[in-house]
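Here we start with a single chain on its own, the form predicted alone, put down as structure tokens.
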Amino acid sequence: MYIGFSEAETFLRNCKDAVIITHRNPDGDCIGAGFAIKEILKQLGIKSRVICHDDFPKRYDFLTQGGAGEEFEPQAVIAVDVADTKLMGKYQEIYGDKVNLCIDHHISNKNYAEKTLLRVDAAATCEVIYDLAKFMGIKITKHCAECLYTGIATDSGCFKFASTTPHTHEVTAEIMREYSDIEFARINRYMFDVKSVGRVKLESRLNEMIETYLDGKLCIISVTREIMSELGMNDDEFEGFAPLTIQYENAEVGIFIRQRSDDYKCSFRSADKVNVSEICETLGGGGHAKAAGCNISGNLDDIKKQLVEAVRKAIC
């Protein structure tokens, strides 16, 4: 059931012992959203903890260093930035049908929770949470502000994606005015500019690995475990590479494929008019019109053929 801020406030003020679920391959928005909700619940005197199928990348230590929370048997289940229960990974079986409240901004949200606060016009789930906190009259602490800013900045591509709206800028401006002592430039530098030696080498390699299909309208980059091992890179260092796939002038769709232990994560990007969320939904995934994804198991060559055919149907 879709709800508004009033119903979400009622739930949060009355819940107890809440577990907050973030999605697999955590990014700045789901981590920021998870720890921002944890901070809000703390102010309400409610115990909570943040969980994720995967470890949180070290680059987000400044958000997570306070700890995800102690172990306890939850009485309430909250999902943030999770459009589909299968994105919960190992927690799907445990909590997938027990989610009381989902806060999200993905148009592909499956409405799986008892209550869903969905704002598809928001650039990030953290933007939704900021507005919710203001609606509730909750003071946004410095740490909460860092969480929210990081989530908004990363999910908007440092405010360059089409999802960025005037309200997105207004929210971040309010955060920056209230907490001028937060090093926002440092956050942006570490989110977008600072790279490991392996990442710099990989980016150079990736530019040479771009494969073009459909007369250059589709570009694909594939990273296998072998390449990762060769460059000495970890899984958490692969955030932010997908935009490389739409840098060619004729590209309409780009796909960044990364091999995981049990499948391949396929991150789609749209250069302009193609709705990649609709393509990903045909492959069991989803997301936004210009940024979406899916997970596929099998042989890499066969997966590429499947992806090319799915894109062909969408753009031809």
Given for the second form:
2 protein chains.
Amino acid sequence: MYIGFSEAETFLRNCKDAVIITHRNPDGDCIGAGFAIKEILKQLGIKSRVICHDDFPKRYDFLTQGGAGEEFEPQAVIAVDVADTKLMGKYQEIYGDKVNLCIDHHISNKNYAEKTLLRVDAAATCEVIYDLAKFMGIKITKHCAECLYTGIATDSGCFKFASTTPHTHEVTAEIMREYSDIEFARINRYMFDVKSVGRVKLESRLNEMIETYLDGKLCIISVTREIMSELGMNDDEFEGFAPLTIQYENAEVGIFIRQRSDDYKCSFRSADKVNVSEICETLGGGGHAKAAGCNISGNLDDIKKQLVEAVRKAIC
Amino acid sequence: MYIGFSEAETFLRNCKDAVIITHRNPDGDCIGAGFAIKEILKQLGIKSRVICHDDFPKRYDFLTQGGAGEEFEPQAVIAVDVADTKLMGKYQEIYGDKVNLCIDHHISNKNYAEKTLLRVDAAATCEVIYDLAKFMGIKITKHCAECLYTGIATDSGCFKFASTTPHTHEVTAEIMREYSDIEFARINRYMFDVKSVGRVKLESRLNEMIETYLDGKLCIISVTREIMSELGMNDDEFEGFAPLTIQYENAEVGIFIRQRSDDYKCSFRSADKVNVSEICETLGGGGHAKAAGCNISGNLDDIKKQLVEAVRKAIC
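What's the form predicted together with a further copy of the same chain like, now that we've got the form predicted alone?
And the full complex, kicking off with our chain again.
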């Protein structure tokens, strides 16, 4: 059932304790959202714990440093930024059909929770949570502000993507006015600009691997485990490369393919008008109009053919 | 003399016609500012012309397309985003000592104009012009909004840099609310993400050329004319590479050196705390705390030694 702020407030104020689920391959928005909700619940005197199928990447330490919370049998289950229970990984079996409240902004949200606070016009789940906290009359803490800013900035591509609205900028202005002592530019630097020497080299290598299809309208980069081990990089280090696939002026769709232990994770990006969420849905995935994904098993060459065909249908 | 909005308004409303000078190596902010002022003057029934030492790069065609204006002998001279008359290039001799109004946000502004509207807390000169238009009660046109958004976005690194304030976000929110039909994400894509195949290759090449000094605290990339001709790139195509010099986590200062016909253009970037404007001032240049520059003649190796020494003094 879709709910509004008022019902979400009622739910949060009345829960005894909660486990907060974020999605696998966690990004700034789900981590920020998870720890922001934890902080808000703490202000209400409610114990909670943030969980994720994967470890949180090291560069988010400044958000997770307070700790995810000790283990306990939760009375309430909250999912943040999780469009589909499949994205819970190992937690799907335990909590997939027990989610009481889901807070999300993905248009592909499967409406799997008992109550869903969904705002598809928000650039980030963290933007929804800011509005919710404001609605509830809760003054967010400095740490909560850091969580929310990071989620909004990362999910909007630092306010670059079409998901960025006037309201996104207004919320950001309010957060910045409230906590002028947060080093926002430093957060941005670590989220967007800082790279290890290895990553800079990797990016150069990936740029050499761009394959173009459909008269350059589709660009694909595919990274096999062989290439990963040759480069000495682990899965963790492959977040954030998808935009490389839409660098070229003619590119309408880009796909960054990364081999995992038993399948290929395909991250789609749209340069402008093409709705890649719709393409991904035909392949069993989903996401946003401009950034979506799906996971496919099989042989890489066959997968590429399948992807090219799916994109051809959508754009030609 | 430094002036406020009121005096700037009086000046603009009373000028008969004006030439608007932007700085050499024009960027989104000076081009946006120049054409925004031209648009505002047009709304007031005042003829104007935008001039620049260099051609405006092609990717700004959507801002300059109305034309820079026909030639005429101007009664008023306005400089936008020009901190120093030296930056006027060939127009320094003609207009350098005749500037009636300068609108700028650079702390290094030399106060060379008769009247200077300087707001060093603005992320862009375009942010100052938005505030000025609002103060004057002028409803900006759609084209003016595109100019101002582009200037603000490009000069703030798409809201990433420390120069971005709550007010920067508020102004942006207002512009976006007023003209929801502007394709802001498309502008951002062309300003920040789209690269030619050659540029992607060039970036990979430049990344291989990063030299580290002072225990990795300083990174330098230097591009000689030899390398440029080898790569078949012209001067125009070298804008925007300076951030590559502060990609590494340890980097505190980065310098992107580009050889020109008779000197080397050195673009400094600060990763966080170091004020590179101060360093550049010791070398005859200037700019912002986080992004500044200077031009030095001589032998490249000697120049590098000089630069390393100047940075060492500032950070060690």
